[in-house]
Structure formats: C-alpha cells, structure tokens
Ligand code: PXL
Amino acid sequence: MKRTVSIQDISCFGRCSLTVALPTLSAMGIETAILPTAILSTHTAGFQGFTFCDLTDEMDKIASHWQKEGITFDSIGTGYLGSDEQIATVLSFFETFGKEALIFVDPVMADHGKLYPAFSEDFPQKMARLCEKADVIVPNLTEAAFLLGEPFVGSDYDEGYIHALLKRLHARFGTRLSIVTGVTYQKDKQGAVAYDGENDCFYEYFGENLPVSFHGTGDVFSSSLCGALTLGMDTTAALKVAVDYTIDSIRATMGVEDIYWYGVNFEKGLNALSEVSRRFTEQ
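Can you show how this chain looks by itself in the form predicted alone?
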C-alpha cells in the first residue's frame, strides 16, 4: 500500500482542505497521514466568526516524532499554508522526508487575478521556494502569474499561451510536471494541461464546463490528482481521474441551494473513485 502525507489546515465544518484530502486519498487505497497546519471551526467562505488555532509550533514536533519512528512516505502533498513560518517548516519537512517521495505542491494563494486577503504581496516569492523543491506543481492561472511575476492573463488566451506558460514554469522551477488548472479553450469545456519537462511533452484533459462556482473544488482536484500520481498512473490517466472526479462532485452539488456553499458533494463520487483506483492497482 502506498503512503502519503497531506499538509494543510483542518476546517472542522465545510468541505475543503484536509476534510477533502483525507477521505479522497483513503478511498483511493492510499494510507494517508496528515500534518495539520491549523484548525478552524468552519471554512472561511460564507461563515462569520469562525475560530482559528494555529498549529505551526506543533508541526516540527510531529515531524520529529515521525523521524524517530522511521516513518517514510511515497508522496508529500501540500495545500493552503497560512504564513511564512509554515513555508519554512514545510521546506524542512521536504528535506527530512522528501528524498524518496514524490513532492506535490498546490500553491494555494490566489484566484481571479488577486491574492487571497490573508497574504502579503511578497508571499508568492515565498511560495516559489516550495515550488523549487517540488516534483509536481498545480497552480491555477492566477497563481502561475504570481509565481512568475507576470500579469494575469484573464480569459484572453489560447493553447499557445498555455503551452508557453507551462514551459516558463518548468524553466523557473525545474519540476517534473507543471500543471495549470482551470483551463478553458472553449466555453463548454474546462480542464487541466500538463507539461512534462523531462520529455518535452504536453498532456491535457477536459470535461464539461458547468456554469457554477463552488468552494473547495481545487482541493477535490488536487487531492485526487496527487493520489493518482502516487499510485503510479501516467499523466493523462491522472488528469482524467482528477478532472472527472471534480466535475462529478460539482454536478452532484448543483441545485442544492441550501448547502452548496459548504463545499461540493465529493462524497457521492468516492465509490467510483475507489473503483477506478482499485482497477488500476490490480492491473
């Protein structure tokens, strides 16, 4: 059985971060450890007065115990990191546990052309330090622009722009796979495009572009993609798994107006995701 560790926060209510990653990766047949960065009473979209407990000081203690126990991982996945100190802590974790592991970084910090409110203008440069150590990075278009110090392109792009952007990401960070999410060449299709810098190859997979926007879809995509790559799926198969699972989760949430802002209904697709993963591992 493969073993991974997911490093991000826990929102005790609301589908995002570790409450998405842990069940998703477990359903894929991967033993999943967690290194929580913070505990929140709810996620931060749509709720007021949520509680927040920073766990930065505990992260090194947990990692030190794991090291003493000789625990190893096949992959390390990171999500939302809330401070400069946490980035430094994760860099140290990579040094200790990442020598034989796939390092998967989702540089969660921005969308729709803007940084999230919690982050200062210099945060992208600090996030770039994590990306330099990664085997796989999965920014959206906004995050890719911030990582490269470029203007945000908005919706005015084509395949040529995306391919050139991915090559610039590879040149800057040297990652094995650079993947841009939320790509739409056509209004009715959305997906992800990857560049394999070692083999100079592009891969892509698109599904239906549904006319809605829900909290937590990036976490659904990222966790399932990390899981597929951890299992050893090739890039095209891994993109298909993650895009299909994300779209199925969105579709399962549409029309349920009283709960959609809690996050997407990823749970409904867990059985299918588990079956796809089982078939792959039994080949």
Contents of the next structure:
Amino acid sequence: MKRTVSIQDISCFGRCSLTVALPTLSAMGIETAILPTAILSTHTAGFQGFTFCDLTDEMDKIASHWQKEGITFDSIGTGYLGSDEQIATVLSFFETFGKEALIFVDPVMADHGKLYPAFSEDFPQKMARLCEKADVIVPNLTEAAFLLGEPFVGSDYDEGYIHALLKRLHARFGTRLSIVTGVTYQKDKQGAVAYDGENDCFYEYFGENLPVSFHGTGDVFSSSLCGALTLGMDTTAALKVAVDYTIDSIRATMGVEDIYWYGVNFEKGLNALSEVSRRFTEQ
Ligand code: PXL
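Previous: the form predicted alone; requested now: the form predicted in complex with the ligand:
Full complex below, order starting with the chain above.
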C-alpha cells in the first residue's frame, strides 16, 4: 500500500484542502497522513469573518516526531499554506522526508487573475522556492503567470502559448512534470496539459467544459492527480482520472449551486474514483 502526506490547511467547513484531499486519497486506496498548516472555520473565498489558527510551530513538532519514528512516504503533496513563514517549514520537511518521495506542489495562491485575499504580493516568489524542489507542479493559468512574473493572459491563448508557458515553467523550476490546469482551447472542452521536461513530451486530457465555475475544483483535481501519480499511473492515465473526477464533481453540483456555492460535490464521484484506482492497483 502506498503512503502519502498531504500538507495544507483544514478549512473546517467549505469543501477544500484537507477535507477534500483526505477522503479522495483514502478512496484511492492510499494511506494518507496529514500535516495541517492552519485551522480555519471556513475557506477564505466568499465567507466573511472566518477564524484562523496558524499551526507552523506544531508542524515542526509533528515532523520531528515522525522523523524519530522513522516514518517515510511515497509522496508528499502540498496545497494551501497558512502563512509565508511556512515555506521554510515545508522546505525543511522536503529535505527530511523528500529524498525518496514524489514531491507534488500545488502552488495554491490565486485564480481568475488575482491572488487570494490572505496573500501578500511577494508570496508568489516564496511559493516559487517550493516549486524549485518539486517533481510535479500543477498551477492554474493565473498561478503560472504569478510564478513566472508574467502578465495573466485571461482566456486569450492558444496551444502554442500553453506549450511555451510549460517550457518556461520547466526551464525556471526544473520540475520533471509541469502541468497547467483549467485549459480551454475550444469552448466546449476543458482540461489539463502536461510537459515532461526530461523527455521533451507534452500530454493532455480534456473533458466537457461545463458553463459554471466553482470554488475548490483545484483541490479536487490536484488531490486525485497526486493520488494517481502516487499509485504509479502514467501521465496520460493520471490526467484522465483527475479531469474526469473534477468534471463529475462539477456536474454533480450544477443545479444546486445556490445552496452549495462554497465547494463542489466530490463525494458523488468517490466510488467511481475508488473503482478506477482499485482496477489499476490490481492489474
Ligand atoms: O481551495 C483553495 C483554498 C484552500 N484553503 C483555503 C482557501 C482556499 C482558497 O481560497 O481560502 C483556506
């Protein structure tokens, strides 16, 4: 059985970060440890007056205990970080636990051309330091622009732009696999495009582009993609698993988005995700 650790916040209500990653990775048959970065009453996108408890000091203590116990991981996945200071904590975690593990960094910090409210303008440069240590990075198009210090192009791009962007990410961060999410070349299709810099190969997978936008879809995508790569799926198969699961979650939320505006119904797709993972593991 594979073992992963997911490093991100607990938003107690709101279907994102650890409340998505933990059930998703467990359903894929992966033993999942968590290293919470902060506890919030809700996520920060749309709720007012949320509470926030920073866990940076606790993270170091948890990591030291794990080190004493000789605990190891097949993969380390990071998501939303509670504060700038945590970059150093996570870098040191990579040093200690990352030598044999797949390091998967989702540089969660921005969407639709804007940084999330909790982050300062220099946060992207700090997040870039984590990306330099990663095997896999999965920015959306806004995060890719912030990481490279480039303007955000909105929806005005084509395949040539995406491929060149991926090559620039690879050149800047040296990641084995750079993946951009939320790509639409044609109006009716949405998906992810990957660049394997070592073999100079592109991979892509697209599903239906549903005419809605929900919070938390990035976390649904990245946790299932991290899971699929941890299980050992190849890039194309892993992209398919993650894109299909994300689109299924969006579809399950359509029609009830007034009630569930704070995150998508990923629970509906958990059985299917579990089945795909089981079939792969048993083959
Ligand atoms: O879904 C990303 C995310 C995770 N955690 C918190 C957030 C967000 C996005 O806004 O606010 C606390």
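Numbering follows the first chain given and starts at 1. The term rigid core refers to the maximal set of C-alpha atoms that superpose within 1.5 Å between the two forms. Since the model is a prediction, treat every value here as computed from it, not as a measurement.
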| query | finding |
| --- | --- |
| Core superposition between the two forms, C-alpha change of G232 at least 2 Å | no |
